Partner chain sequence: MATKIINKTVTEFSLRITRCFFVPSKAIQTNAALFQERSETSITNVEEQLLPTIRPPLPIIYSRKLAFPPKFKAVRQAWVSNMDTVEEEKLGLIDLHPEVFAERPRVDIIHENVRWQQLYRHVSYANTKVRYEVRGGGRKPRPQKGSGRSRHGSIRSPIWRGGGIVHGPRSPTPYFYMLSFNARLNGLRSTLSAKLAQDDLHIVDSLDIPTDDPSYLEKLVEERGWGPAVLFVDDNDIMPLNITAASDVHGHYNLMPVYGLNVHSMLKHHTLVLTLAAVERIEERLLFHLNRNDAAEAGRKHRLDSL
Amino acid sequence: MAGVGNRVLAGTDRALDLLRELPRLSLSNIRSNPKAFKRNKRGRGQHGGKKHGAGNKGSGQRQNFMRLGYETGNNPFYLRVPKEPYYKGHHIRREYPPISLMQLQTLIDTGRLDTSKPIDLTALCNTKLFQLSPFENQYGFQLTDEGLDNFKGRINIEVQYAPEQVIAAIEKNGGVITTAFYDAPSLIAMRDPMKFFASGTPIPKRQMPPENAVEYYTDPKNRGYLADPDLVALERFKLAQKYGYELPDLKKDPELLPMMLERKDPRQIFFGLNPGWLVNLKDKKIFEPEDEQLLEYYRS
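Generate the single chain structure for that sequence, in the form predicted in complex with the partner chain.
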């Protein structure tokens, strides 16, 4: 094995060290990995001649394949079993792409998320690692419990769906979690704020959740954003009892407390910016509406 003195070289260093002894790399002595580039040739005789892999007559030669599922006259499999409508209405159901706690911890450790500020959908999208397409019925992110035991972040996070054990994992570390609903136009603004501000439209008013989501977002067990804060505090305590951990007191850390208590208004979509405001990126100005009708419309 190549080496310098007593040091044994391996990997990249060894390769570079070997290269010192080899002839100069030039256009004539480089080559690719074997079989990297397939030569597209029509073989003759024993090298794939005769039918060229297409078989004798029929679909193989003519590519007139039967439609999917057709079994040449048999009762096909997809009709043989009775209908089981698990996916009924799938095209109108809301979808929440998952982010695991392990991913969240990695984002924090690698500095892609700033824990000194509340983490919301905009912060997650700004990592550029997650795509959200509201046009495909994606209504935000859900937190999943993978990496639950290793989660150490102390954060104020707002997601769109979170199971009980994830809520427990975040609150055990002294964090705060809220689940909140955003309608599609709000999500389009939130997933790329710079693009939205450049479009020159006022920040939209967040709509109330649809009828079948009201129950979830008003439930203090789910830390819904429409739930009574007192009941949420009670549920935080109950969950700590259930999972057997001591609920850290938020007031003990007066520096973090204002951040931990920061929440959005049910009509608000950006922290610090109200619906109806217009952000001018070029002049770095914010315009607020004065018209009474507008103020009435944007009032929460």
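We call the rigid core the largest set of C-alpha positions that still match within 1.5 Å between the two forms. Not measured: the values here are computed from a predicted model. Numbering follows the first chain given and starts at 1. What changes on going to the form predicted alone:
In the core-superposed comparison between the two forms, Glu215 has its Cα shifted by less than 2 Å. With the core held fixed, Arg20 shows a CA shift of 2 Å or greater between the two forms. In this overlay on the rigid core, Pro254 has a C-alpha that sits less than 2 Å away from its partner position between the two forms.
Form predicted in complex with the partner chain already given; the form predicted alone follows:
There are no partners or other molecules in what follows, just the one chain.
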């Protein structure tokens, strides 16, 4: 028995001597147990072929994937289905971002809009709450009837589109509304007047509306800026009878009357500034054209 105990002690001593000679345990000298992880080898294919599951030649093997909607030469789905006429020319249609009467009343209550002056597209853009991009076919704003019952403002406003309910809500409070068209160069100048004046460019002349918009802006029911003023006054009276309200008499307020009757010329884009004028912000001066040809161009 004594011999067995000596052999155990000798084996223990040899193991301890081996541990003393081995390096210290660290991340650099440890490894996982054998077969602890399965190696991710490339497959042999379905039937032991040499394509490795990628198929035989062509775009499938080379991972040259076809574009979305391509049907390898067949007539694709988006060409087989007939076109909807509603979407014809949708990429060139004019867009009018909405502004509700509720938002308009909030701007008035918070002092972002001055009701003692006419409100146009420039005044709305100067609030810095509404953005307009003529490059995305946005040609102005439209007033919507949200907040119709709570609107109490008495304003002179000019927008690009307004339904009948909105027109009635504004005129019921003694206000005036006009719908007007602006071309893309005019909109670029109006959405940021300070940047436009700093560029040193003369104020452009507003162009007439396109053929498909002439009917809207010459209709007194829409309060178009090209409509006959006498017919507009008649339509104001008819709309008041239709919705059952009485038109306030603007002549009873002589201080507010000039502002309510203020209008832009069909070629004008800024109140108080004529086309062709050059505004110098640094010197605070306005330069007017003197050449007869320029005067005739901006006057026509």
